[in-house]
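Next up: just one chain, as structure tokens, the form predicted alone.
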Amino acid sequence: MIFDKYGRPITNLRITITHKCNYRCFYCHREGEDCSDALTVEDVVRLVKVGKKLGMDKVKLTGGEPLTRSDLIDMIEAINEIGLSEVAMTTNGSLLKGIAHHLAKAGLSRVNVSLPSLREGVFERITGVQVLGKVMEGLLEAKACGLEPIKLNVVVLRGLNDDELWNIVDFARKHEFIVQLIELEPININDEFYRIHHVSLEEVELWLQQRAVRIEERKLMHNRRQYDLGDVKVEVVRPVNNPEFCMHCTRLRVTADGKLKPCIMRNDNLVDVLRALRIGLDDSELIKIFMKAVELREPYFKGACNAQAHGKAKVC
């Protein structure tokens, strides 16, 4: 297992395979980043076989909207051939319909469904799209072939959906589905957007304290903690100016032009590993690589995590 400089290990690897998308979310922020698509199967199975020695037993597809590549399943079935113990990934749903047989058959094990509203007209102010009916079908199809748990991810967002999260947590107690509500990231939206936009979700999660049956801290998920309140389970995502989320991050980022990216918040650590994978460097080359990114790894709200700092990135 590989660790960071603060003594973080590193489990996850989460790989942007395509800034394409077939909504027009005003808010997304594209994980920080501004590039074009340029990983081929090829480039993905390699990161992750390389992320696999180094410990790295956790990958998910993100993008932009994974779907939206017609290559996706000879993806999803090289990368499960590596035997991970997870290969999930983040989807808007729209297109999940027809294929979440293929994506299950080809080894997908599980799928976060973002879920903005359960309202036509605030779905589609948001989205910029009439698909609601469509990531509804393609949710109950991918329950139907096991992608589970199912995780609905919720940015909430004042004067748009803040006033529908509890109607969202029943539509999840309905389907046996994960909440996720996460609050609004300061990433590539301009500070007026943010300041109108954002909600703290302290008092929600406050709520959910106070109601659950079961609290579980995920250690390796940022000791993001999961409220069971019997009948359905909701996380809450928390990470601006949350040293606590930092200090529990385990994951390294592949940006969709073939760099290593240490953290989601910046843009200026960035590692580029899809030349190496060009001319053809061997996984020894890439593990130095990677471990350059590992070394630049630094929690971006730090707090008490400087005082848990251990030197240098290592592999244990």
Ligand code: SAM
Given for the second form:
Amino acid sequence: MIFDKYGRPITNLRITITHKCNYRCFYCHREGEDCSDALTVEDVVRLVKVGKKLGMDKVKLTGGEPLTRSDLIDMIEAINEIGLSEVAMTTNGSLLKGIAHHLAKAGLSRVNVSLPSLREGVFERITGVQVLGKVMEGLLEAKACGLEPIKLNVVVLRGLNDDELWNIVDFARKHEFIVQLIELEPININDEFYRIHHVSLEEVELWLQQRAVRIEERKLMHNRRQYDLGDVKVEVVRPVNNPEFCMHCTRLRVTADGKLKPCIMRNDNLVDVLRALRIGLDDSELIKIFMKAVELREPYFKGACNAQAHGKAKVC
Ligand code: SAM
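If the structure you just shared is the form predicted alone, then what does the corresponding form predicted in complex with the named molecule look like?
What follows is the entire complex, opening with the chain shown before.
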């Protein structure tokens, strides 16, 4: 297991496998990246293997839209052979129908599906496309294939979907999905959009606190709280100005052009690993590059937590 100098274990590798997307969401943070695609299946597999040697036992594939990659099944099959505890994917779900069972067979453990609205008009205003029906079909197929637990990712947007959160929770209850309410992050988006649409999720969280039969603090997942309402679970993701969130971050990211990215909020401390792959460096050299990226990890929001670094990143 690898720990950064703030004592945070790094257990998750989050890989942007493409920037191509069939949506045009105005709020998309593009995983904090601004680059083009370069990673091959072989590159991804090699990085996952090295990550696993360092204790990163969970992989999340993201994008762009991962389902736009024609070699996705091969990629998942090859990652699955490495033997991780979880291979998950974040998707918009519009291309899931017809492929979900292949993904499950290839070894995908579960999916998070973005569902910004249950109303066709609002869905189209947010995503720029009218594919809500397809997403619904994809969700049901993913469930039938056992790609569970399925989480519905809902970025809460003032004036767009903030009045239908409870309808989405009802929908999740009916289909046994988990809802993830996500606070809009000011990354790669226009300031004016952020000012208009950002909603603090404090009130929502208070409401959930009063009704929950159980509250789970997910220590290795940014210390997010998951509220069990008895018949449905709702998780709240509040990254903005939240030192607690940063102090419990266990992720290392890989950008679509093959750089290790210590923090979604920053692009000034990326560590190139693609060149090392291309010139055929061995695992011990790749491990050094991973360690360099982990060494650069800093909680972005430190605030009152007064996070202190202790020594260097280390493998224990
Ligand atoms: N195309 C896939 C999808 O739609 O889920 C994966 C990529 S998307 C960038 C990954 C996740 O980031 C989605 O759940 C999306 O809603 C969320 N997201 C995008 N922009 C965001 C922002 N500005 N703030 C918070 N979450 C955001």
